[in-house]
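Single chain ahead, by itself, as structure tokens, in the form predicted on its own.
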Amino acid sequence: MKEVTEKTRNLQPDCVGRETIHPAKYLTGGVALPGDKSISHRYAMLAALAEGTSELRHFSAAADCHSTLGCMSALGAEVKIDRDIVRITGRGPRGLKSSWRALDAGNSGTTMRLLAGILAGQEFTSKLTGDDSLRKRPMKRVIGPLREMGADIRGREDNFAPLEIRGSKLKAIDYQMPVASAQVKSAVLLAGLFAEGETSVTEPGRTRDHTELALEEFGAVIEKRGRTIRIRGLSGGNGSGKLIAKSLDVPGDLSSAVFFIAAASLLPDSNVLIHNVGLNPTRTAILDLLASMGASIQMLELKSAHGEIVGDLSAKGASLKGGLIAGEQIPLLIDELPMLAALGPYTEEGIEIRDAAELRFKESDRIAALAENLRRMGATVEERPDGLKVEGRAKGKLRGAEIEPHGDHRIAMAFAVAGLAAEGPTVIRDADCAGVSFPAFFQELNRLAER
């Protein structure tokens, strides 16, 4: 108990909203992720539309995930949230209802961008809205699909939040994406679903596969060839008519596990096991680059559960090569680029990403935001438009600083990692923004630190 005592009370906020991170020797331990945050989206809104009631278990405890069942509320469909259970009363397909107040996305791009796909196929009006950041972050790359479907949708400087949507009779298209992106592709099948026909997204390369396998498991007709992907409207055709809502068990958030696994490479004789992680193949790309790279990653126990895969983690103390991450991998590791950033320092060879402009346009400019950081604790870092290169270990260990987020959950997380092998305190700015993707990060990352 005195040992728990300690290592809790090196990681308590120094003040409101603000977290010192200590020099670790090793971690160890086993860690239970919180339910990830894709596929806890894509259930609580097709949960909404399906006839009956679906239970979610290991629901996303993240606060974006709880902005989508705010959403889904507002709209009509009933939910309780019994600690990680949800349960949903869907609405059907065509009985959802308008809100009377603006739906609020707070920080989730995921729910604004897949929502709009659902509410342009409703026969009301609804204005979507975030906070000050999503209404920042473009929105023109969902409008342009969604009104070649036939959609009304209205935007500040048509690409901002706040989003006035007027609810139109939707047609089929033929979706071939300029960009991989797995929220477009969402958005246009969700939209799909209040289409007549057959609805097909082609996409450039390959992205996370959650909506369709969600779709598939909610009884949608889903059909993949390749990297095209179509879907048959509920209505008329071929169609099914309706969704069924389903019992379902959300697996632990792989984008979570990065920052462990990271962590644990970063700090020689560490030996992490990471409970129930979805190893869906359309994620598991940043395992094989980590992988390639040196580090110590074993999959055990592996299982299939409602079309993901889900199994555990073993990541052990390793010393990394580092590298160049580019072209067709950006997309798949879109999420886990700001955590191998701040990998680079500690790397043999340095971390070089290139074709990866989107990071500029997310909860902030984690382009900027990373090669700021970097250099407050001593790294030697090349800020480019489209990506960053972050020189190796060659050029020394990193020091403790002030870290500035920008209110980003993935640069927080990020950072503390990297200060864990620093030379003395770093201190996370502004922390609390963690909670929008995993809000008990500090405590399990400081419960497995030996100091």
The other form holds:
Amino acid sequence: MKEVTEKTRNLQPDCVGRETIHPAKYLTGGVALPGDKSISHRYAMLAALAEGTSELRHFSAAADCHSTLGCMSALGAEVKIDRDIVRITGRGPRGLKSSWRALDAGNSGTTMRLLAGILAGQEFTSKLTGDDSLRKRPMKRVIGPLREMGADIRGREDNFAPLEIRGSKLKAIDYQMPVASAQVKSAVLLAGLFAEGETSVTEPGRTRDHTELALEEFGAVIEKRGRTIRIRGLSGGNGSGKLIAKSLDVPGDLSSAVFFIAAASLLPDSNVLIHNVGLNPTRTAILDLLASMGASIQMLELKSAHGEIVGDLSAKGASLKGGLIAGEQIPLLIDELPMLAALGPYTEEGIEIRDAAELRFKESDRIAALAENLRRMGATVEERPDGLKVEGRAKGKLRGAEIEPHGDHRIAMAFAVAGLAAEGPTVIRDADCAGVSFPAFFQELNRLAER
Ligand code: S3P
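After the form predicted on its own, can we look at the form predicted together with ligand S3P?
Below is the whole assembly, all chains and molecules, this chain first.
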């Protein structure tokens, strides 16, 4: 065993988990994507509330989804993992048991916020915690509506994890969401399963609808009219008062595919094909936007599976115009904004992002992290409270740099892509953080990049 001396210990933080990205000529081949992260979380939670064994195929390899599996298992569901197939045996909506230890959501906001909705309606008390980043992210947005439903939730400064959730008898509410957030909508709908009567949520802007589709798949009674979604509490009679175990295929994660689509767009002569990608219309705004900027993207072989739309994607080298991203577009491509901003210098007009203050509350303060790292590469950036403006026409002028992702997977991956078209190597510090959503990201990027 190698002895750890003072010298090696000091060196370690600098050499562990770094990835060097060398400039590439083009990207070619097929990408093996992890299963969709958002859908995997929802299937795992609902499978644990259903009666019987659900088989979830192509379940996400993301560390975040494994945090959800850990929590559901600690709550008494039987979870068996066989490569990307996860079998979960639940004992019905009232079958969860109190966990003797705190439930650890790791880095995953989706795990914490959605689970808060489920735990609010149980007959036991739970403690829900997460890593340093998650413990700094706002939870008031779920604490507020869940309290209105009668939940007893306490958090640090009434806003942050660890959360203590004492299960209560919940009542249905009609909730007007102040922020367009799929996580908040989902927390309220999941709590609605345990409430008496019919709960409704109205969103100010459209957000991803995987929760609605998954709830329907598992047998809940749910109805959508315009921006309002209604769910009937299980005790109110959905026929069986139960959720039904299912065998489901998780489509590939579009938000992971986007890094390869962006890289292919950036490098002329690229040709990338990605099979079996989730193309739910509440997620594809990024494809429309890139296409409107000049990207060469095609959706092929579309089909419907378990309410979700799935298909293949092809992306080729292109010249990107850039432009403004704002307003109702923002919640529909919230996770893609880091990649778009990092493409900014390579576009003709640059990229301007407005109305996206929400980015400051993600796995890192993404506005600050983007501005910092774009500047490290030599880009001109104006940081604003609700977004940023990145100057374009910097192709050939950007230099490889040392990137600090601040523990944020999407910042690490976005700058790995930007590094492919820069002068000289780019070093991504703490690159292992990509595993939060895409553990094989660097391996796949290097496999497809021709130098
Ligand atoms: C997610 C919703 C989004 C997104 C997150 C995943 C989900 O968060 O940023 O990565 O699975 O519901 P918000 O709904 O809070 O914007």
